[in-house]
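Read the single chain below, which is given as structure tokens and is the form predicted alone.
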Amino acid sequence: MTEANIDGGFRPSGQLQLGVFFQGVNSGTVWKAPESGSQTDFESFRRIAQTAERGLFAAFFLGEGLRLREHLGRPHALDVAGRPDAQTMLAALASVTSHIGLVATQNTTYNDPADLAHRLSTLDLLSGGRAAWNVVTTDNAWTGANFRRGGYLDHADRYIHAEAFVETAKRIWDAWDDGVIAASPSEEAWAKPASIRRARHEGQHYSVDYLPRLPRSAQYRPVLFQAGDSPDGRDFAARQADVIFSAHPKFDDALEFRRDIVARSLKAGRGANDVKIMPASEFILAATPQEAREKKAWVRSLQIGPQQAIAYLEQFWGRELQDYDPDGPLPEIDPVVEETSETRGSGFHGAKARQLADQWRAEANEKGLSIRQFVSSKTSRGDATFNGSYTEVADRLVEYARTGAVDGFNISPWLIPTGLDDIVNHLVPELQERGIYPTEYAGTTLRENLGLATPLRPAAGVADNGVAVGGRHA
């Protein structure tokens, strides 16, 4: 059995949450099978949020595309491509559902901080306290372009302006005192003006002096999610974030992660446990072994066909490769760029393009792959799937809440409305069998239901951590 041997008073709950990731732009949701339903749909959102809710997830989560991906200058048309805005479908969702958690991905780098608090703060308090951001940064031209600002945003900047940008929400969220509302008709004033603080920062980037226009929810303020994989991202992760969207389910990887940002936590003045974990996963289950191994295979086959297998290809090489055979080696011809752009995600940015090619041909040859076989094992999701029977996966997930590697799991549904039907009807009840996951929600804030604490309120004119990152606070 694997020890957890996590330091610094780190203190494993045994327990998982789930959450529920509609990603709404990938080319991991199955759009082919008769099953498909639309990406666009409130009956889509509604159908899995409450399936969601049914199982007692802890939290629905939408991501932000802020320009439609592009494949070689044109309409990525092949994988499900555009999303609703996040805040105006949870706004919706807050009105059919009762206790799972809205988390909204909203960029810092196009946004304004007093707008967009205010935004979150309306739907934590129409949610009675449900609200969640997801902190994304963006610095390419690229995206940039949608807001006339091209080159808008130094890339090694990024995180210094998203750390101001959030420093000023909380301060904004921070702003209403309690008992600021009159409690009865008796009361001589609606509001208690002496009891709402101004909200100022003077900084590199944007300069905010605002009166807070909404009063605390019953969460306090939004719960902050962080999805940041780099050096910069875990550290502004520890600093601001409750929980971390990550990258690494994989059980040893996970619990690397969980240590590291233990550390990077108690750096930043916090406690072990302040930071909650849930990665991104994918679950693909059934009632037996070979049955979830046939399943897979076939979910595969949906996600990586000919076409998509040639357009993965097109990406890193820059040119069209349609008259190369799908069940043939890979092409012998050399990339057109020297780097991959963003203009399908940031799976495919940067990479050095040739270089890359040699390696890919080198591989496959040695492999015996032809281009199908070997963009679908680049594609597999290996690391981030759970494939087996229902009692098999929820076996693996005990040594996760044994040790703490993670508190729970962000799960990207394959099939858009019904891919968690399996997962609430059969794995939940396995889990709560094993006593590793709640048997009801604990209580009717996010807050609650993750195990966060309350923050404490800074006092007046006192930034939250004594210190102003990225400009001035007052």
Ligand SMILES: Cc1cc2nc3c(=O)[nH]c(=O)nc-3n(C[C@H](O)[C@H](O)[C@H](O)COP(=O)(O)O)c2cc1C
Given for the second form:
Amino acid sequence: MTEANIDGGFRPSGQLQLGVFFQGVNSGTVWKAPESGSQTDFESFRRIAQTAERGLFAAFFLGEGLRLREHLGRPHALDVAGRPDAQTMLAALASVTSHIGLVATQNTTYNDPADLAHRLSTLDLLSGGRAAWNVVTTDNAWTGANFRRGGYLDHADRYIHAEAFVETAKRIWDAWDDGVIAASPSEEAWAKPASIRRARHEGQHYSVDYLPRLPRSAQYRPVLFQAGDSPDGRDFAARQADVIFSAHPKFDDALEFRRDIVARSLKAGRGANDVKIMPASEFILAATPQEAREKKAWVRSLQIGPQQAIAYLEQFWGRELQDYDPDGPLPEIDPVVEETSETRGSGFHGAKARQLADQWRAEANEKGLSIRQFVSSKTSRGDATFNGSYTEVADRLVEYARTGAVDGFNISPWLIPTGLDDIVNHLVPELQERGIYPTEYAGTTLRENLGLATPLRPAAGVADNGVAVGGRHA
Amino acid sequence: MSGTEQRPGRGLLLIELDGDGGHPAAWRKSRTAPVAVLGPARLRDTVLAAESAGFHAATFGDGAVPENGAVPENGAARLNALQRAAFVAPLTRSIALVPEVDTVYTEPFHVSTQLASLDYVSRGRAGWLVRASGSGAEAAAVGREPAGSARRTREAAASIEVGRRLWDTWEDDAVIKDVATGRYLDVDRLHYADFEGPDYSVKGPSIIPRPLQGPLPVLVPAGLLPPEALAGGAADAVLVSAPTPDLLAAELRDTAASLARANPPGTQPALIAELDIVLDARGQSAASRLAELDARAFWESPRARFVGTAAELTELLAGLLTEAAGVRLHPAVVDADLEELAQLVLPELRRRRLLAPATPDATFRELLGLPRPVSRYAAAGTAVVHFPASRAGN
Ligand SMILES: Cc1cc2nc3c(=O)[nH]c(=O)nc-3n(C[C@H](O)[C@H](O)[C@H](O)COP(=O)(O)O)c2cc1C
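To test you: the structure above is the form predicted alone. What is the structure of the form predicted in complex with the named molecule?
The next block holds the full complex; its first chain is the one shown before.
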């Protein structure tokens, strides 16, 4: 492992936090095992959230995909599909949990800032200051076909739009001074006048003129997560986010990502420790290393069955490959498409298909891999998987905490609803013994539990904070 | 639905639980500190009180964004209605949860997904109280022009149609979990909504499986939808208002008659009468309570208002329930009036066998006596899905 000095004044906390990401839209969730439960029943969500809270997890995440994934022009049939609206589900979970953060992935392209900010404020107030927004910018005309707004934004415009959106949302959350509302029914007025400001934005993509309707929450305003890995996405996170939901869990890669984010944060005028990082990850654990290896092979066989392996290649070949043997070599025929059009909604981007096919055939030949083995190696989340005995994995995580490579992990359980049980029952105590995991919640708000500073309050009584952001994009 | 057909023991009572109550000065008479009204404990307590009183449904108003220049007051600060309903869903078992959701300045796709999600978290107790905002402030908040009445009607009808189609895009048994073929979904049981309206189009399918109830019950204010939409089954219940309690009974009869003319037999939406109430409470007469409230702020309301004793209200409701399937009560002050309703009014109506039983785990459709239809796309008997021929990239 590389020696891990991260300069720029960064100080590792020596601690890790855990979050749980309920059900990504991919092959990661095993639905074929006898113990696989419902993906839509409220009880599955309650079970995961309450187990996570028992394990002192900082956050419970829900993802979002605003169009059902498609494969070769039809809805994708092989993976778990169909999930509830994030904020509606989190509002329900707020009433059956007390400390865990509730993170809603919500898109900036297909929402209105005033509406989204208001709903997030609601979630924040109802949960006593435990709400967060995972800001995503995914967009394309294909998803836009579900929306009144329709259309899409150029890739280059997405973060300009997203940034104006987030700044408008922050202005909405800043609009009420502290203690605006009467403390008792006998006060003269319900609200102190002149302590609530309009939020305005006039820009290229939308305009907002709105008198915000809710006061600040116990954590001031919702915590902001960001997921999106391009240079623009990273700069956006360095300027605006509290936490990055990253795609870099592997140790060396995580360190590199941390260095990059520290540099970008400093450049954005923020402190080296201001942006937390929690990568997406998978844990396959058992009592012994041997059992853990066997369990991993079993999980993989359920994640990537023969049909998934063929379907995976079809995305790149652009044609049906049902006649190929999943246990045989990669198809000799060439893709019919120029650009890959991977399963829509999976978040991938197009690549040169023929070139990729040649490359893959060579790679599979060289390693002697069948279609199924090859696809498994490509989709295994290999980098994102912690596999081993509880003690082994806990030992490995010590290094992450010591160096500050990450602030914690966002775990995608491969089994619903029992997939967190072994982590909470066996891994968490090991982490606590090593002194790198909380033994109680630091407070009741998500901001407190993540160790985030409270945003600076705008000066009280400022009349109108106007159109500051809009000018840049007008 | 005329009075003679109304069987005993089917009456429904709904209660609006927004904020401190319907009266704009309600906060001055509330037992809850104003700042706590926007918190979880108060929400939980009022909905649980309404459930244990035996109300069949709670509605959650979303009210208006204050118009330009207005300083927020009691009526202006509001938690999102749908999330309030979701929050109490796991805490309740029999009361239906019916948020008001706007159709003019919202994305119909989000509205449909959110309501379907509410149905899952409430295990089939969700409904949709349709709102069509014409507010200038709400238009400015999303950078759009205020909607006139023709557009509000059009938008409401379109949004309901989008919702109903999307809720049907997954047939009930679309999730097959077929290990042998490796398929989680049966794609032949998924359908595009392909809604094309004058203002926008929506493709589908839904991103959440079919709600537990199938289509959620849709409640609309009388006069919002055109008769064709009602005849086409857009609404399951119509909320009827009149200026006074006396006129309310006549208005209910007129509405029933016109629905009977326009709708095929047996498909008329249920009627729900709208009533503001102020009861004798806390040793004070209703009239003097109202006078005190009115001295602080004027209660502007399009609804009939009842001001009097619990016994008088019981009589009025008994009469209204012969004309309507249900009555929605808007208490002037939630804390004060809900207590009287729970102690004096509902027990007497139950004793007279005028109310439907409030059954744990019953769906809202069941309460309304509505069957659970199969998906419209399944009923067509064929895979009506059409797949895009082009695979052009994003
Ligand atoms: C770990 C991770 C999780 C993500 N989860 C979602 C999601 O749930 N929904 C979504 O629409 N996009 C999601 N995204 C996509 C990002 O928001 C973003 O749109 C995408 O990565 C492209 O942006 P980029 O060019 O900055 O990488 C996720 C991205 C990452 C890295």
